[in-house]
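Take a look at this single chain, the form predicted on its own, given in structure tokens.
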Amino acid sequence: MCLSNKKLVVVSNRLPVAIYQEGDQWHIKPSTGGLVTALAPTITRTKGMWLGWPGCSPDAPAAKLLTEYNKNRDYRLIPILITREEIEKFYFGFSNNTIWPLFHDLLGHFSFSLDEWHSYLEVNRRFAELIADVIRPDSFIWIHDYHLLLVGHLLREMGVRHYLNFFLHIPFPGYDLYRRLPWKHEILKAILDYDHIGFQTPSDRRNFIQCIKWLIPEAVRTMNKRQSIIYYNHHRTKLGYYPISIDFNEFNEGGKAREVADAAWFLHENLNSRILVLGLDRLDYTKGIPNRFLAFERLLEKYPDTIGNISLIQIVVPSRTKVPDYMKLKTDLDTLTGRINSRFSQHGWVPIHYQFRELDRTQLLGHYRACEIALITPLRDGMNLVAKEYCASSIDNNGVLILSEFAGAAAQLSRGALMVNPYDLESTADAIYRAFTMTLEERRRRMKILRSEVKRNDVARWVNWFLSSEFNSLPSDGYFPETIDRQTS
């Protein structure tokens, strides 16, 4: 990779910050995540910028923010301001409840909004809009996720000829459920007028593919193993799968600190627990977590043993808390609290003990390490980066990782992990009593092949991996390549 002579340009739906109000003062503070961890030593290098929204309300004075906030970095944060019926329609409505359920194979989840549809559109305009004006001839432009599938067809609007990278960070759908989508034509072209496109796995470039093959039959399709070409409208798109990761230093130095294992034995000491077991998800109904809570009852039921000497930790992060369905999702999961723990509660035991709140970084490298077993179950999911975090954060080999098949993760960490079917209670529940039962010498056995396989394929060579398969194919003046004729097969 190199990118001596570009400058970075990220585009996203959020600024890696976060501002919030504490009485009468605003305050800004920079967020953490895989993607702000990614891709900040890059920006930095070659004095970038980072373009998205501050994730604030309108009365916020989120320009005066980050003015102050960029005079301390070699990389600058430009906002795109989105009000608050915006917020509603872009944002809560078409996003997240329109692309994100249909992108994760959930039927019944996901509505259709003509209203919302124009807001989404009307949004990735604006996104374009800011890009064209601040882009220059050097910027290399790399967009990312689902909230923007339309910028870089409407930058060609525009008449921005960089060549435009697109990752999507969540997963793509098999041709029977993207066709439910109303505007699936328009989004599909949309999505071909970028150069590079990067998914998480093969099966999410495989089901991009095939619907192309179906819904746009004029395009020519060329494939292999790692890329795959498609011509379109006299304009070449790269396809690529670059499974997303962690620092995995950060993790396993991290794991190390004093205060780390302080928490991790104060946890395990107050708990009255011989096994831990750990889920740690957003509240999202596309991570499974009732059937956890179901699979984890059933374990109860068929292996008594276990009663009084396993305990599940599930922390739910708040997120979307103004969405009806993850409205109705934190009542069923307290309710289902409720039920098991009254039914199977015993003097100085608990089998699940739940909380609604965020862990700081002590804590949760603390819950890493002081749990035996991570229970990382979604229904579907882009990668799930808890899943690796867990595995670097495991320091002694001792954790045993119980993995969703349907997971992203699955494709690199199912020779290490116990993948499950987060649908079949029975055989997740035979899973968590196998790791359970596991000996020493095979949980560490398992650890150190996830471990290894974490460590090799970091955060650093995910950037690297994307960048250079850019490079490898990239025009030399760095703008739009050369168009061809469409080939007829």
Ligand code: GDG
The other form holds:
Amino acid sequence: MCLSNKKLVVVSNRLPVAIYQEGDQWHIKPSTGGLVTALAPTITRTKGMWLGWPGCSPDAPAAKLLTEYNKNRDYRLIPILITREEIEKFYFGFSNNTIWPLFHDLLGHFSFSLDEWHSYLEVNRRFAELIADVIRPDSFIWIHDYHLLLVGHLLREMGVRHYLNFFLHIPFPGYDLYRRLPWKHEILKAILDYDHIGFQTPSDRRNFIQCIKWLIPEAVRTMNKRQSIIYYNHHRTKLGYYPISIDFNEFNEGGKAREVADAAWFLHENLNSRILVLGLDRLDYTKGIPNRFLAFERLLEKYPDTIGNISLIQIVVPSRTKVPDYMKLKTDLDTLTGRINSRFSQHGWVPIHYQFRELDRTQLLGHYRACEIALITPLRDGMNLVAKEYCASSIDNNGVLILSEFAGAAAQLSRGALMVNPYDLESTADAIYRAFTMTLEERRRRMKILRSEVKRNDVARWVNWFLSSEFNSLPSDGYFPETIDRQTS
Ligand code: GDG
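Having seen the form predicted on its own, could you now give me the structure of the form predicted in complex with GDP-alpha-D-glucose?
Every chain and every other molecule in the complex is listed next, the one we just looked at coming first.
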């Protein structure tokens, strides 16, 4: 199924805008992010639409603000409104307390309730009703992510016959984890009502196929070189893997801007450390920030020549701060920073600069440029765009990327990055030391590999891969190893 002559209809939990209040006045502004950048050209060209929750409280005049906003655009944003109770149960509850931790292999954070499952069903139904209402025969429907797993199935129940595309931004867990979910059969069967499902990596797709094998044995699985197809209930679902990426040029060009160079220079001058290491994440237990702090502490213990010469800048962007597990993570980070800093700080130098805030674009690029090392150590991550952004912004071609083997990005970046197991503090500390002592020649060689990989497989290519129906059009380079299909059969 390809997009020619069709209008793109994107559906995601959040609309690509932020609605906020200043005093008595409500405002709306576009939000930035990989998905918007990726899809904006196609949705604009096809005069399509984007459906989702505007992310504001039910009291905000979202419909009015969006009507105004749509007047200046070639595509329409259509809001779906969610009650306070649904925000608690559908969003914080089933989406973020059940699916999010389970799909990230973090059973310790996993909980579920029947009530929240019902709310998830109800909100998915409302998304489906709205989609069914606004689509036309020439709509090309592309639904995104774990909040909306059931929407395809509910659309089918409503009689919608369009070709239904779905992309999962987070990992898909192995069978031994997935089977913990009380509604495992319902969810898996519902997902198979999509016609085309995209995963981030071959291993996510492999996990999905294994779950089908054990939980829906009557489904027929066929695989050849690049296609995986599941036949179930008189329906065919194509499975592909499409690593999401970034707009390389935007970061590469942005990194060259005068104000970014100034921000980078200012940061380095002020922090009084020869080498800066960057950590940049949303507040989330999947990102492995406490382990990163502990590995950094181990570095200072084990390699005394790093004391006074290397600092970790950790930016944590506030996220889901009302959820108890996230509040606890914030407290743990505060405590750890205090403990490590009080243990190692010297006059004019502190080991960890930790900030709980969001950076603006110039500061973000300034941090990417200023830091000699990026320490990206999620316990599990669908892809991790920060890793790719760091490489694209490293215009001096000499940064070192240390990357968790459990990030989706590892499948593409392992040749140039120093790969680590974030649970293993000792070897993560060793990897930081290796980056700290690495010659300029090796740094350049590695960063060149990373930058050319990110440039070649950028976000425009991701959209093209997904939207072109023919799996044959997927590149035949190392990231689409043909052996994967054989392993899954
Ligand atoms: C999900 C999956 C998958 C971060 N701090 C600031 C800032 N950011 C921007 C980065 C980057 C984005 O946020 C974070 O993207 P990630 O990919 O790292 O993580 P998630 O938000 O968890 O996204 C993930 C992704 O979906 C796409 O499929 O890769 O695995 O979990 O773009 O630049 N931006 C600004 N200030 C900050 O302080 N302006």
